[in-house]
Amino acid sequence: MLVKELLSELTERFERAGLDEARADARLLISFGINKQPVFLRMNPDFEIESDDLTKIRAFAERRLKREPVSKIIQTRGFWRLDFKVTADVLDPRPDSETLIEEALKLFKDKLAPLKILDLGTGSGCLAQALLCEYVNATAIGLDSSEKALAIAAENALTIGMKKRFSTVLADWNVDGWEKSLGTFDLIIANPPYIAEKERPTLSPEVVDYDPEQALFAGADGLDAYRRISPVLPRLLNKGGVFIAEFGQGQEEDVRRIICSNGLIFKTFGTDLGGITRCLSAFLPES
């Protein structure tokens, strides 16, 4: 069979199935299984697909039917300009998560400070490590509570040059008494689950099926994490280190106001592409 006639077959039955990036998901599942970038299917439209090949797309497409995201499918999804590892036992990372990067771009101008970075609920790593591309001499440690996922953070900073920068630390989101050995930092960022329960069943397939529910939802308000987090902030900042955090649509004045209940002093909003204030940053005083 030919690309082309592949890309029409998959897109029509993605079209007919309600999956809104139809073409593109179809493009992205055939380049993966001839192991070719998206742009050769364009230039190359009459390549033939050898049969091996077309057996491997054609079971990923059932994959997609049944709403797993390509990401996971293909176990990538590019973030900051940078490809990392995605499976099953971690967050998708959303575009709308850059803006945390955006942010700490504006709040530390010198990509040349040796910055101490802590991610909480690091997952894949892609917070932390997206910052560890633009502030060359930082480190960073990425905590969480699954050891699959700490597994997936540390294949990835392997993969894209960062494992003399990147450490992993096996702790929950309170760190559990581990802040004396963590040290302290000038910047900690998280994207914490912040999905209420209620939500549950608005949430789509690709979301509530295939990323992990721990990082999805956070009790009956969505503000669970935020309460667990706030208490432990003005151990691990250092003095004048800045707290930078993800929370969903309308939670800002909530989590404002927790994270700034133990001593931290709000500094800014910041909004994702769609205009929607999505993540805060707050520092610890100097004195």
Ligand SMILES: C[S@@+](CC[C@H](N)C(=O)[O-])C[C@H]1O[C@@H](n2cnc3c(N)ncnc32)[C@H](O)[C@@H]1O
Contents of the next structure:
Amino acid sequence: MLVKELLSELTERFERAGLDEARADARLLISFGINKQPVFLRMNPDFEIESDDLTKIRAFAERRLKREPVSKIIQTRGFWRLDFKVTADVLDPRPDSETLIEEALKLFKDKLAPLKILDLGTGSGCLAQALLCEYVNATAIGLDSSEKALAIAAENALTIGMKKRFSTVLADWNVDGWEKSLGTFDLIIANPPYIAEKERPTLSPEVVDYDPEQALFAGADGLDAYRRISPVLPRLLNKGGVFIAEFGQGQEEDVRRIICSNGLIFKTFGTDLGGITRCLSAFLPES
Ligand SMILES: C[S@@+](CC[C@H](N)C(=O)[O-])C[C@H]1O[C@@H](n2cnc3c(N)ncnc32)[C@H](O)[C@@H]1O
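Now that the form predicted on its own has been shown, please provide the structure of the form predicted in complex with this ligand.
Let's see the whole complex now, leading with the same chain.
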């Protein structure tokens, strides 16, 4: 079968199933299946697909029709100019989360500073490793309560070439005690779960069926993770150290109140490309 024939067939099936990005999805799955860049398909519409590859691509298409995201099928998601491995064990990194990196870049101007960074709920490691890519002398710890997620984060650090500057800690951010062995940090970044339980029915199958449950939900109002993280921050931050955290649409004032109820001072809100207030920064005062 030719590339152009398979592209038409899959696009049509995906469109009939109501997938928003039918043609783009088909293109990505075919190019992954034949181990070429997507641009190859445009240049070579008459390329003959081998039967083994065709079988593989049809299996990918069946998974997509069950609403598995393309990123999880091809096990790759681009984030901040880097490619991260993503599996069922980690949240699929979202473009909106790049707002946290932009906020860090505004607050820490010296790219050569030997920053000590902690990423609370590191998942794939995308936030910590994007920061390490920008701050070439920084080191980062990715903390998560999921051992499987930490294995992916460590694998990503190795692939991206950050192994020497990235380490992992398996811990729950609510457990008193671990913070003593970690030391203190110049920057703590976090994208904790923040979806309210009642919003579950509104989520797409791509999210609710394929992102890990513990990466998504945080109690009745979606604020439980912030309530649990907030009290440990003063013990983990250096004086003048900064905390940057992501939250959901409309949660900014609640998150500000919770984070600042334990001694941190609010600094800025960050807005994502859709114009939604997506993150805040706060710092630990010098005295
Ligand atoms: C929304 S995901 C963020 C993943 C990644 N930082 C990103 O931005 O794509 C939240 C992460 O927090 C972790 N997590 C959830 N509850 C936790 C807890 N109590 N202690 C530590 N990590 C937790 C989850 O395993 C998940 O990896």
